[in-house]
Amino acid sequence: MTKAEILKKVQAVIAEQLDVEEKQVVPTANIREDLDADSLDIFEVMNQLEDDLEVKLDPDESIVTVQNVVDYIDQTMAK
């Protein structure tokens, strides 16, 4: 799976599990500030991209931008 296709992914899920719209989801934004999300959020955009990209996620406090997720996602799979 490329990046392209992770951050599309990622992209989709976050749309989704925050009720905002796609374009709002670009790799620049931060998560937490620009998509209003909480840590409960978070949690349920990691368990939903686990469950369709079919990766184990452990928890990372470093993740804060859409791109933090796409490169995370990407390292994971490469592993």
Given for the second form:
Amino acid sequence: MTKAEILKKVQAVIAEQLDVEEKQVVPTANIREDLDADSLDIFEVMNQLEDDLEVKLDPDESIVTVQNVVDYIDQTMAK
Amino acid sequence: MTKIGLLMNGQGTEEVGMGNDLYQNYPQYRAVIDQASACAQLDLPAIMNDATLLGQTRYAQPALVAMNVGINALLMAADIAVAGAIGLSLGEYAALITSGQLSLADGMPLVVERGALMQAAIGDQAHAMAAILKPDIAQVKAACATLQAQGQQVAIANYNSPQQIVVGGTEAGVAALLTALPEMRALRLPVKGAFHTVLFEQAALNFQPALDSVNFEVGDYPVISNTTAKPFTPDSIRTTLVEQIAHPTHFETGLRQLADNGVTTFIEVGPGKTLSKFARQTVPDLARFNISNAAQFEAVIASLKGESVND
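If the one shown is the form predicted on its own, what is the structure of the form predicted together with the partner chain?
Below is the entire complex, every chain and molecule, led by the chain shown above.
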């Protein structure tokens, strides 16, 4: 999967899980502050991405922006 | 035709500064908060702006109920007709007040008493709760039963949506469950107590006398109970509200019932959007709005009255 494809998937899942417009889910968006997500929201997003992308994700506190999620998935899939 | 169902949220959604712009901008909202303060004998605007006070169950509960009732007053002033309501746990009190089944004058002291009893029940005990995503409910129930037979206290406390349940119990009980089902997708929640479990049975019993002195009326629209998953009725309401404290909530079933009753649009009032999320996960085809501030209130009114909304 290319990074662009991962970004597209991440944007779709975040938009659905957080009930926001996909256009708001820009790479620089801070998931907690700009998209109004709490820890449980982020946990749900990550679990949905695990299911959709068939990858095991174990994110830590360093995941702050949409781009962080994309990079993290990209690195995990490359392993 | 649009039929509105109100979603009234519960403890855990409170945030410092909640409702401040509503309080400044809308006299109807301010009047409710000030009246609620008088009924509760608390300075609710001060509580809503003080992290230490808002972090305590006994203050957070009346603050949230007052805010939810205040937003409902704005909807009523804007001629938004409501067809039904559901609150999550504490939110049931806001729903009962807005539907006319419970007066604000009776309801606020009741909520203060309930909050104080629940806070006292927690005391110094280590309670825990954890959300479980995409749960295998039969498996979780079986694991809880096994642990209960070994003397642990852990059980399902909230059936929130098809995607999410919450388990609660003692710290040791919840830890044992998470260890027993390691594949389960669980996230511990930052809560004060394991609400809606057996750990609150004594608090529930202690709450009974406060309810006995309160008068309940037939409301303007049905409020679906978390405990029975049926509309509250004046004859059973006291028993149901006592049981609610120590029994699981069935929010998912309640949402479905509102949808079955013809509700087309949910409006979640109060901080956060947790209940809208459960609505999306349970009945995704229904419209959803949130109101926690002035901008959202204006946008909802514009949308429901068919005006264009610029954001």
